[in-house]
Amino acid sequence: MKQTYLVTGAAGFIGSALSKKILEMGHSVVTVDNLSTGNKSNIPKEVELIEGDCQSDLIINKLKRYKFDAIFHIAGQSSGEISFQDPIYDLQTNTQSTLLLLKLCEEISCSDFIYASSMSVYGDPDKLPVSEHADCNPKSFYAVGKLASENYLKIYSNKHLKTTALRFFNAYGPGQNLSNMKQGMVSIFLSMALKSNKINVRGDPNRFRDFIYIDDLINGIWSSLNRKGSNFEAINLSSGKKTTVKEVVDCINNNVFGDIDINYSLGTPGDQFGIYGSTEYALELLGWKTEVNFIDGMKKMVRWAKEHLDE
């Protein structure tokens, strides 16, 4: 039977890459994408745009003529250092956004809510990998904001609703805006290659990350509709694996076949130093589990970014 889904963010990257996915699947999507740093050109054809904010009364009262059967909640500020130069506006768009559209499904009676929240909820944990279970300490405004519309997820959460927060770790891919520079280690480092041959590091080489390739975080993403486990879980979509940072620069520079200047300097504030997720949880309640490993996700990644650097 065909559906409709409501896509926050289809022009951003992740957001357009669900949405592919869901009209491969026979469904029909509708977006609120307000196209700050998204690009219009990623929103599929056939996709319904609605442009503006998803916090906005305006934008969740027009949203009220559909009957959606599920909300993928994906937009929103995505960079922990911009949130510490305007963290009310990270609070507007991660979490007040949040609670308008969850408010927004008991109005028009939808029962599924899926979050995109983020793994920078943890802080530094005690132990790796890190599981749904450790305790959260979040470092930066942005990660509080997630934090703060998971908790909003499990009170909305009831037999009427079912509510799911994903907690993305990095995810990298073609189609990652290669123009931010404010979000994406990866797509940043890489377009610092592809357009200067030089990388500047913000922050400790051994810092490390847990690094997902866009096709297995939308598989993953996808899956959680029909998750099991109760009203509300949260849910890391992590691929298991720690990589370090100069295990990221040094797999760009073999790929871009270039003589690439390498320079460190301090990092970030509220940056996280070390983390990669456990597994487990989400092949319990999704079956679903990473196919794409670092390297070979990064040969695709690469040969794309060659083809759109200017775009």
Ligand SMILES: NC(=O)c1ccc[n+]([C@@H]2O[C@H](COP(=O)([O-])OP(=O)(O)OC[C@H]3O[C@@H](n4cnc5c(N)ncnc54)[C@H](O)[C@@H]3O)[C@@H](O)[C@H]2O)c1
Second form
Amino acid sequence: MKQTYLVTGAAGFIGSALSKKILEMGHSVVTVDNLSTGNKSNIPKEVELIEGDCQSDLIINKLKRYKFDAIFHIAGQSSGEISFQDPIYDLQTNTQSTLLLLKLCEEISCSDFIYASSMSVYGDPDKLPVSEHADCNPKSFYAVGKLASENYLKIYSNKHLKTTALRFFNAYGPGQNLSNMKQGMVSIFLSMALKSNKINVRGDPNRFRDFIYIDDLINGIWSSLNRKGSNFEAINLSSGKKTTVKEVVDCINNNVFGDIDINYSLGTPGDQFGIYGSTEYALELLGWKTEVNFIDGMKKMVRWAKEHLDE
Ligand SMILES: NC(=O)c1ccc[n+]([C@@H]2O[C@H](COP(=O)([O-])OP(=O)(O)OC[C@H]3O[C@@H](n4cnc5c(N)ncnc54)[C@H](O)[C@@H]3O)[C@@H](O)[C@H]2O)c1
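Switching forms now, from the form predicted on its own to the form predicted in complex with the ligand, please provide the structure.
Full complex below, order starting with the chain above.
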């Protein structure tokens, strides 16, 4: 049966890809986007756009006339650095929005809420790969806001709502914003390499991350609709693989021009040193794991970036 979903942030990297997937599955999508980091041109034309902030009462009131089968709250700002520059903005855009949308869910009797959380909630974990049972020690206001949102989800799950916090690790791939130099390690480095044949790395090249290709991430998000269990769950969407910053730079170097000038400088505040995720819980609850390895994913990303650099 045709379903209707709210996907917030459909003008952005992940929200637009998720909307495309949902349309391909034959369903309808409504989105709220304030176009702060997203582009209208990313929103598939079949998607109904309500332009504005997710944390605005006016927008929330507009959403009350719909009967959503699930809400995917993807919109948000995803820069740790910006969260330090403007913590109130971060709180409103990432956390207040979550609380208001959960309240909406209850009011319109929508029973499924899926949230774009982040691996940043863990901080620097004691044990790797980090599992969902590990302590959370956020190092940035961004991560504090994501963890607070998760806790709102947990409380709302006691109100007969199924709530799922998906802890995204570092997403990359075609569709990522190549002009936003505040978010997305791969897109930032790739954009620098293609535009100036130079990469400025802020922080230690031995730092490491867990990169997840956009198609894998979208399949993970989609599979969470039919996950096992009710109430609240927090689930890693990760590849389980460790890739250092240096490996990312080398990979770009090998796939772009092969002679890139690399500079290293001081890191950004609240940056985690190294993290990669355990994939077991996602496999158990979602029956999902990643399929695209980093080198193959990067080749596709570089090809796409060369064609779309000036857009
Ligand atoms: N990309 C990643 O690697 C990653 C990792 C962890 C978590 N996340 C989370 O996933 C979500 C999507 O990330 P993305 O990479 O697609 O970012 P993005 O910037 O490409 O997309 C975010 C979209 O949300 C919109 N938006 C932002 N604040 C809004 C608000 N208050 N109201 C309405 N619209 C708003 C933007 O205009 C944009 O279209 C974010 O919540 C982010 O924190 C992303």
